[in-house]
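What follows is one chain in structure tokens, specifically the form predicted on its own.
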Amino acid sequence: MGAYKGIVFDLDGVICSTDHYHYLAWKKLADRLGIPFDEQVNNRLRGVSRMASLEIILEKSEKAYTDEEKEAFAQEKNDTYRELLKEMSPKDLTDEVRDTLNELRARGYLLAIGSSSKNTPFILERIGLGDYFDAVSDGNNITHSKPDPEVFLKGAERIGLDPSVCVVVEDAHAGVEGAVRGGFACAAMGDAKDDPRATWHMDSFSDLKKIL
């Protein structure tokens, strides 16, 4: 196992992909409000909390909205998103991810989730990993979203480990920044693969078996 004892995984884009569902849900809201929304705007939302994402979308609005209206918009988006998530199943967990997780667990690593999403428990249930991880830290137990390191720090705390002996696995630049700020080593993949702040740069999830 070397120097590391635990791994804290982001969920969206790392364990499974719900990006398309996020995009569809935000686009439905933006279209209703007459606000331009495309993949470029959507990419700015990666790893960011729901309310912070809404603020980014509303930057292009010609209207000002009250806090109550914003709360309603965020709830509307989440209702649409959760409805779309019902389409997910264990088939959305790839063999590569499942086999890698099982091998890392067999090697003795403690495994945690560190996700800004409040839907994390629901998503894990849908893909068949409801009780799999040793700990889950998500949007339901944090005050600050990434790039604040809080979600990772609480994940490490819940598996009883110091950040110095944990690796964060991330696919968003905000997540890489949060990991570094929290004192974690970071394995980056996906959109964040080439982030210079990451400790390792992964082409695929199974690269973790070589890194660790």
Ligand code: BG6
Given for the second form:
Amino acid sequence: MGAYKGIVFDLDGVICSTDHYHYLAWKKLADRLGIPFDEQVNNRLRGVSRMASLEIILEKSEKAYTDEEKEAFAQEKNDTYRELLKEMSPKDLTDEVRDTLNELRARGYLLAIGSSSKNTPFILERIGLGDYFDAVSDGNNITHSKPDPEVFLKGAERIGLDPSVCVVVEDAHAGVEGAVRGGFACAAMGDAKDDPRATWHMDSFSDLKKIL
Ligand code: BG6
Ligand code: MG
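Output block for the form predicted in complex with this ligand, input the form predicted on its own:
Next comes the full complex, this chain leading.
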């Protein structure tokens, strides 16, 4: 097993492709408000909280909005997002992710989730992983979103391990930063794959079997 004993996984864009649903839901809101929104802006939303994401989107708005209006926009986006999540099923968990998780567990690693999303329990349920992880740390138990390390530190604590023996798996630059700040090794993939702060740069999720 080497130096590591536990793995803390980001959810959206790592375990499943819900990052695309975030994109579609924000795009719908941005289009309605006439605010330019594309994949470049979307990549800046990876790992950051719902309200912080909205603030990034509103940077390109010509109009200023009140706090109440912003709350309503965040709610509207989340309603659209939840409608998309309802369509998910265990088929949305790829064989690659399922097989890799099972192999890592069989090798003795403790497995945790560290996600900024308040929808984490619902998503895990939808994809058939409701009871799978040894611990879940998510947007419901943190006060600071990534790049703050809080969500990972709580995840490691919940599996009883020090960050120095845990690996964080991330697709967001904000998540890589949070992992490094928290004292974790970090395996980066997707949008964050080439982040120079990451310990490993993965082409795909199953690379974890080679790294660990
Ligand atoms: C992160 C996503 O996992 O969760 C972000 O990468 C998202 O894009 C954040 O804003 C919060 O998600 P939710 O589901 O609580 O709106
Ligand atoms: Mg992510």
